[in-house]
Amino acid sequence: MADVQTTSQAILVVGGGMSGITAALEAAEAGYDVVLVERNPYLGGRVTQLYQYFPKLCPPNCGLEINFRRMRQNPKVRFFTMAEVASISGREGDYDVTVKMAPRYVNEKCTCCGKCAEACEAEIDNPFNYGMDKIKAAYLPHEFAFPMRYILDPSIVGTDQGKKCLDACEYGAIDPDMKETTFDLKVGAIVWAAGWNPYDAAKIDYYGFGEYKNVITNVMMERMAAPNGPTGGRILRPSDKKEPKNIAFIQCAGSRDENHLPYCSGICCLASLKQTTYVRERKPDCDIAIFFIDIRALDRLEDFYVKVQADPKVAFIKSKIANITEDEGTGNLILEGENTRTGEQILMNFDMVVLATGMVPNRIELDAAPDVTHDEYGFFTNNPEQPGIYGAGCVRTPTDVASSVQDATAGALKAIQSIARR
């Protein structure tokens, strides 16, 4: 059982993204104490995958390392990484909460010498790049992971691979006999940022995600552009790794659409406006088409799809592609459909092709937990009457990353208020 004493004067922040390090350290700033439970073993969120914000396009650790200083020196604010929310109970004000947390194998000794990886073979899918290439199984989550500790995969725990790690190890960082362990927490106010996952896009049966391997998603891409990515920043066909020279991004990919997310997520648009920008820089001479049914950048981002539009080397074409077969002999995408604005049918060919899927909220998904709100798409909603557990960042709605923070800072201060209301 982890030691943790709080009482109903505490907050609790459930998701380590960019919402939840901002709701925790606006509410320790205000002078609280905060509790911030994070399920990966690292914070930072899908933020840390991305590999430039829009529309200036910097490194999002310049952010990031900015809030983990103002972390590391708040003494009102502790977090727990591989930690979930196993129960709440209670009202406003007088909560009651279980977490849990998985094992990781290695303890607060770890130095990050990497000898553990060197010793260990053993390869595993690396989640922090989408599964698009093997990392070892023990490993560091990402060079930029905070805290930044080594971790062992359960598959190599108990077998010759997770005793050389522990036979490399110097410092006594690696510990087999570590098990999951549950503590409770006495809590008046819960911030629920636990964020947003990437739509599903196998179950767009009609692109051929999963069946074709040189369909990649949106946030595959940013992987892929990253230089700590699975290509070390190169834009590649995963089926043969040769430089496409010319790239498809199909926009609302199961957006908008009854059978799968009705809603529009807001930034897939720019998020494939940004992802081009990465292409014409690293290879001048690809063709780029982007399939639309409207483009979405308002207000101050209007000028950055202007200057995208602006290239002679990207097309802009407002359809909603039917269906994607792919050319077995080369890997080649061919794409079909209608342009909308000309009737014309749509048969191209493509040597790659990038899905811009939508955001799904993680919601509150616990037996017996007090009841919030969600909309008809399963967005939480603040509710007046339901006081106590507040909504913040992609939970509540598909945005970007600096509306987040400014909806993160809007929850903080309604926890509080609803401290001080008891």
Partner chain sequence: MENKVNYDPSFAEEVFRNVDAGDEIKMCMNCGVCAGSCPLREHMDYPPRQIFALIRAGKREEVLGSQSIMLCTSCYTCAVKCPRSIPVIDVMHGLAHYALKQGYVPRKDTAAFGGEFWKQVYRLGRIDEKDLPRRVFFSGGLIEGVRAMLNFMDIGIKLMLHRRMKLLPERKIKGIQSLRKMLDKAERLGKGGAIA
The other form holds:
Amino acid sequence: MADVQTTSQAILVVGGGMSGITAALEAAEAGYDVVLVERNPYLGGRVTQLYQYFPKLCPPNCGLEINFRRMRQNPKVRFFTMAEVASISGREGDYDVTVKMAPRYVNEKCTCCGKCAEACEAEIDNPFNYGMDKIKAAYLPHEFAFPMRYILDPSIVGTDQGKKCLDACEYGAIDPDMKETTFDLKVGAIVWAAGWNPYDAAKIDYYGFGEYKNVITNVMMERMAAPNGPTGGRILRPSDKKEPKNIAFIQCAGSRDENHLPYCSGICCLASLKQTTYVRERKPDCDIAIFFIDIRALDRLEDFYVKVQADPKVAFIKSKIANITEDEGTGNLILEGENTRTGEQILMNFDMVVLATGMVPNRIELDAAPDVTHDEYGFFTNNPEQPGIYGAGCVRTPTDVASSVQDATAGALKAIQSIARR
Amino acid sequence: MENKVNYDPSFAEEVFRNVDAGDEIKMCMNCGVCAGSCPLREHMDYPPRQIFALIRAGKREEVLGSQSIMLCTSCYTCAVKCPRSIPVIDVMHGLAHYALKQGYVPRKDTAAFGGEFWKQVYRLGRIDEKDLPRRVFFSGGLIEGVRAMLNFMDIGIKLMLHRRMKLLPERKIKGIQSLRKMLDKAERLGKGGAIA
Amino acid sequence: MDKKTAVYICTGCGIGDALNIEQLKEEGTADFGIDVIKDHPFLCGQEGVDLIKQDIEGEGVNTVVIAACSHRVNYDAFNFGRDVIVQRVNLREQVAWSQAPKEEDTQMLAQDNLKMGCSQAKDTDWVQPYKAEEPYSKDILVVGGGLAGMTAALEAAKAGYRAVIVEKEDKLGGFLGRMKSTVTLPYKALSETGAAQLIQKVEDEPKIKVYTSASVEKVSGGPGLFSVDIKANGNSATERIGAIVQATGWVPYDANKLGHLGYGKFKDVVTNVEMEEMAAAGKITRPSDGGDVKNVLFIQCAGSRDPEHLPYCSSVCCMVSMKQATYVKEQNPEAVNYILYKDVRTVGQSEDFYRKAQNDGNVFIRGAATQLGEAGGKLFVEADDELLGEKIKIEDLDMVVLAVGMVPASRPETTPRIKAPADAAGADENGMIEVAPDSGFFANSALHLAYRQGPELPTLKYGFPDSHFICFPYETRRTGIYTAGCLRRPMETAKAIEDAVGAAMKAIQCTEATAEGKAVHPRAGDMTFPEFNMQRCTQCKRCTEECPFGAINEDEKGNPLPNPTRCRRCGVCMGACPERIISFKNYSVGMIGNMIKSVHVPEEDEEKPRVICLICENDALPALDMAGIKRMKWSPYIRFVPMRCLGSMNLVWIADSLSRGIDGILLFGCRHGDDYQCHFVKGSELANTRLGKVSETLDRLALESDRVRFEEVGITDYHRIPGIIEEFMKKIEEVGPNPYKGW
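Okay, that was the form predicted on its own. Show me the form predicted together with the partner chain next.
Okay, now the whole complex, with that chain kicking things off.
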């Protein structure tokens, strides 16, 4: 992999999610050389794990597929999966970057025939489904994975299971001797689009996530609704795999909270509104309650809010839920709070609770990196004193797909300017 | 004008100026987590959020005459959960303090509870969970006392079964004299406090 | 160049086990003059690829048919440069993995697939990119000289491109120039607008030419070749332009429609825009008597989030009111601001400004105003205070500020009526017709496009001129014209800046791609373009009307005038043309027709029906691949023919298929309607509309309408595909064999 020749005329994009892909493609389609590095074994980032986008309720793969096609036919973009930036030095127009690549144990000969997975008996928690199900330790990360190539979990490399995979492959694609490698890049500008992580809901201890099985997070709900998810697209409560008769969505689970994330994560209202439609589509008689402080459906997304409000089975209750306890016998959840519109106490019983957890940005944390600035919450701030490295997407502000694309397109031009200035 | 509350910002100003941590309630965004988590909410006429809303509207009588501000037991549940880091307990105590200064006499049962609580802590250095309610219940006379005792009988039995309430009377703590000195001083310093 | 075609069949991944390869080589390639036919057990491996390379170098093979897996896997293995035509045939996902091995039906399917591939390769020509005779311009025209417009021009200049700004006012600045302060990152306090410095920078930038008091009179041509007539201060100028950024901003919602909130009735009821201008001018005073202001009430969502007015949320008004409350307090620290809101919408880090506004002592009341009146020279407002649970009255107000929303400048206040086209239905007695929002006639004039489909950008709901606002927010339906700022959606200044930078990026990219003869999104990089055989044109105007991007103009006789640099290469024109005169080098009516003809139609007594499925290659085809990868099974009687967009489907294919004895036609396309997913906006909808006309064909042939069906298949609908096919095959069985078999 050390055959990556770049010059200070190239742009490095860190992160292969919606923002990173966009930044890379927009720059490449204007004629610039781009190298994209992505930590996951596939491109697409968080949106690949979403079932549908709001407000059109359309599959993220639809847009991603177009982007992947743009990438397939454009030799100006080179990308590396399972790759992370290890260090950055230099300045605008002249950066030296070291990239570290984790071994995939499957090489470019893989035809995706799936024989290794057939042979492999070992299973691991499926990272794509947030560990809600198991997957063979030789696996395709997900069916739309781009690049389409299997991967071996390190836990079976060098074991009998790994040997079985090796023997099953007719094409010499399994390579247990792969090691972590590093390579160096010379680039003129960097777009930091490393994305976000869901806030760790277990930190909101009074909601019992991790302790009560039927308390899940919004990102888990996305996987559950997806036909290729852990439940085959059925919404089932984890404790007994039964269809819930009623579901509570708790907004601002961690967000707008000085004890957790003081900022608003921007997308969780719409995400929950959207998820009510998942429930409705599958179970017309399921009751839904959304507990909120403010519903933040900006611009035309308001229409979507209005649409969900028209659903008589969805109740909007203005309350930050104060406590959840589990009914041990049934696994049901008892929610306590104050209905601030009526002043009445809330003591309600739900089969399942979805926590609308917020976004935590992935900041630059490298031992060696030029001065970059983050705000007090860890969001990347574009520093006019330090041109050359530009944040794009959710590393700058918690936001939705459209705004990430917009921001990443802008990031591409800033990077081009850094090169043009030289 | 019928049944309409006239907004009056002067009371909020009064609270901001005179009540400990009173200006912190400006930060309230009415999420209701304090009201939802308060263990005494069933006994409160207005849980904390509603107190704040009343202050915002300028309803002086309702706030200073409220028993809620006297009931706060400083359990801190609301304060640790408040997403705007409002020191709800300080505000509630501050309001209670201010209400007393302004001549608002706590309602009888609240005062009875406070008074008995204080006496018992002074005497034993701790609370006797059987003795305190008994004294509070009977403070209104024999018949009311018996009725209250019957009302709480189920809870009492459950507490005993779960060994949360001892059958035997509580003893004085070690070093009760030192505690009493502290309490004496506290009373001198906070003359006019919530439990005086 | 003479074709020398080679066919390579991969026998790996179960293909060799499922099929009789020797028979396939023979029967699947006959009639196509194939020069080299080989198979290999691992074609995408180094040895397999080298085998092909040897034939290219040694044998002079210049057209390669790869019969193997889906192009999704190892897509880059079979790239032999632009001089070698590569045609993929799917034998793995669509045959070996989804059909019973070693069955006659499976073998016939593979043979048909290979024959279709060979036929397509035969009809594919080498691509020559379009090159205009005139030189291409890479200059960017920016219409609108506000924050977004100035930013777009400056950012383009910083990347080395020239820009031209056309501003209708006599000076640059737009609304930014009329503001006192802004609220922006990090949202802790007010910031200076920076308008003067920004204007200075623009004026000092030698790469930017500014026209003020100016308007765009006419835009003709296309990307790289735009000719823009500008009128400025009475003078006319013409600029040659590569791409356009429209940043014509917004107008406040007309507060005269908000009489119920006292606007127009009480002088001290003002809009947030009037408040801002008053603050910027120096001092906020009571409009009625010029008196000092102490108590102010802001009514949020005045006309916004209201089905009777603006149904959407304007995103910025919460912050604007908090900002203006700060002005009031700065002027008089004793002042009291009441903010009457529905929801406080300060997303992201701007929540900090909400906290600041609270900390400043502003009174936030959640509820709706029910009554507004005057008493003793002061205003009062009655409202439902949701969180107090009571009706309230706030008196002694010096001013009430209505936080009105933003209307994109493209959208007129009323639905315009224009002279109805000759064949239009719904015209009134004066021959006038109401214009649909997406027609391009709906918008307020800004661009004056000399386009057959209307002078402005077509819009979606509420007048925002975009087309794919989730995944591809910059895409409009006019190639090379991008929008930025509040024209695109209501947004705060920080976002407008970002947005303008992005729009400049898209504009620059468009000029670069166009100069190389490449298409822009979504077929970015495609060098093919439609060619018109004008001798046979009947001036039916279907192509000029149906092009989703308004690429084709018309002369006065009704002849199409294509503009290749405006073209997105979807092929909708090709599908629309009844005379089949529109072709791409590698995609034409004849080519697809020949592919369908190469499908063998068994005799009726063989009881092997044949169905042709015309399938959108962007979404439904990947879904089909997925179904194969998941080893789902479906009927071996169906033949899939990929379409660039289902909108390129030509009815002649259906007619020809049915008259050859094909039993049924399935169309797999994207969802259409309000939440359309078609990457070419209108393609799948047009295909569906055309299908409505297929009944004439069916009637003529005396065939049942059940034989043709449109199905919406999204990219993740792979699990539905076998069921759809099975159900359709059942229907075909019920209807019985096509009587035209063997004709």
